[in-house]
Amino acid sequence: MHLERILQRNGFGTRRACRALIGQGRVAIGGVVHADPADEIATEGLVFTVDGVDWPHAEFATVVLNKPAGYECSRQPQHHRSVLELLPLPLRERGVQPVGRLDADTTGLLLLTDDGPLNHALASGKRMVAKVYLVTTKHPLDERQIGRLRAGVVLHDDPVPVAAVACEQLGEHHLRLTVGEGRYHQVKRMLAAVGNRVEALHREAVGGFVLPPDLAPGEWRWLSVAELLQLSHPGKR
């Protein structure tokens, strides 16, 4: 594939803009600068650099972000900045979208991709992909509340009980809660249904993929091939 086309497919702008980047000597492969936009490049396993930053060539872009509080999972946020502002421009230009949504005050693991089928597979409530949250509550937890969360609670807008896939009390005000459906404000509404209130919410895993411990709030990274395969066959934790 022509080098200029590779850059364009990876979100670096129009073909004219990509030709300019290449002509300015800002694109390299294996440490060798390529100044001809028409260079034919093998794309399998390709990693190129723009201004010294590595970019793996892939049909789809899928990344993980450690979402900090105060960002909305929307291209058109209403009250806070968009979480997409935490990603570099080429990824935004490719059209990556959050996989599901986290509330502005919720932190932790957020996947973003331009792979529509993968997004649907992970976000669809019918697939029951496990999502694991660390919950901090306002009031002390007790065995009755934990039991009701495990057995199922009725939310005010749905007569069908919703049960936690797993619920582990970690302390007087802390629990690890696993849900499969991902309804709007689901964790907060489940805790409200048992007479408590969520004070802080942090997602630590989706489909068995755990937030990398070395990824600081606001940081992102590409998913590896092995991680993508894991997510393509998501299971419950």
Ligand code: URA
Contents of the next structure:
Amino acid sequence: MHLERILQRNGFGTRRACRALIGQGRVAIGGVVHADPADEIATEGLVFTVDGVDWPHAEFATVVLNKPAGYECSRQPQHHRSVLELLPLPLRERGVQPVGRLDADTTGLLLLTDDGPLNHALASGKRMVAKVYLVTTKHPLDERQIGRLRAGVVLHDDPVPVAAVACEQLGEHHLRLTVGEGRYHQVKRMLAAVGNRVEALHREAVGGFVLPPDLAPGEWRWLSVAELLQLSHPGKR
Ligand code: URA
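Structure of the form predicted in complex with the ligand, please, following the form predicted on its own?
The complete assembly is shown below, putting the previous chain first.
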């Protein structure tokens, strides 16, 4: 594929902008600067650098972000900044979108992708992809509350009860809760339905993919091929 086309496919702007980047000698492959936009490059396993930063050529971009509190999962945020501001421009230009939404005050694992079918498969409530949350509650938890979360609670907008896929009490105010549906404010509403209240919410896993422990809040990274395969066959955790 022509180098300028590769850059364009990877979110580096219009064809003209990509040609300019290349012409300015800012693009290299294997340590060798390529200044001709028409250079024919094999894309299999390709990693190119722009201004010294490595970019893997990828048909689709799928990344994991450790979402900090105070960011909205929306392109047009209302009260806070958008999580997309935490990603570099080429990824935003490619049109990566959050997979499902976390509330502004929720922290932890957020996947973003420009692979529409993957996004749909992971976010669709029908697939029941497991989402694992660490919940801090305002009031002490008790056996009755845990039992009700496991058995299913009715949320006010839907008569069909939602039950935790798994629910493990970690401490007086701490709970690991796994849900499948991904409904609006689901965890907060489930806890409210049993008479408690969420004080803090952190997502640690989606579909068997766990937030990498070395990813600090606000940091992102590409998913490896193995992790992508893991996500493409998501199961309950
Ligand atoms: N459930 C919630 O209530 N909020 C989130 O951000 C995610 C799940």
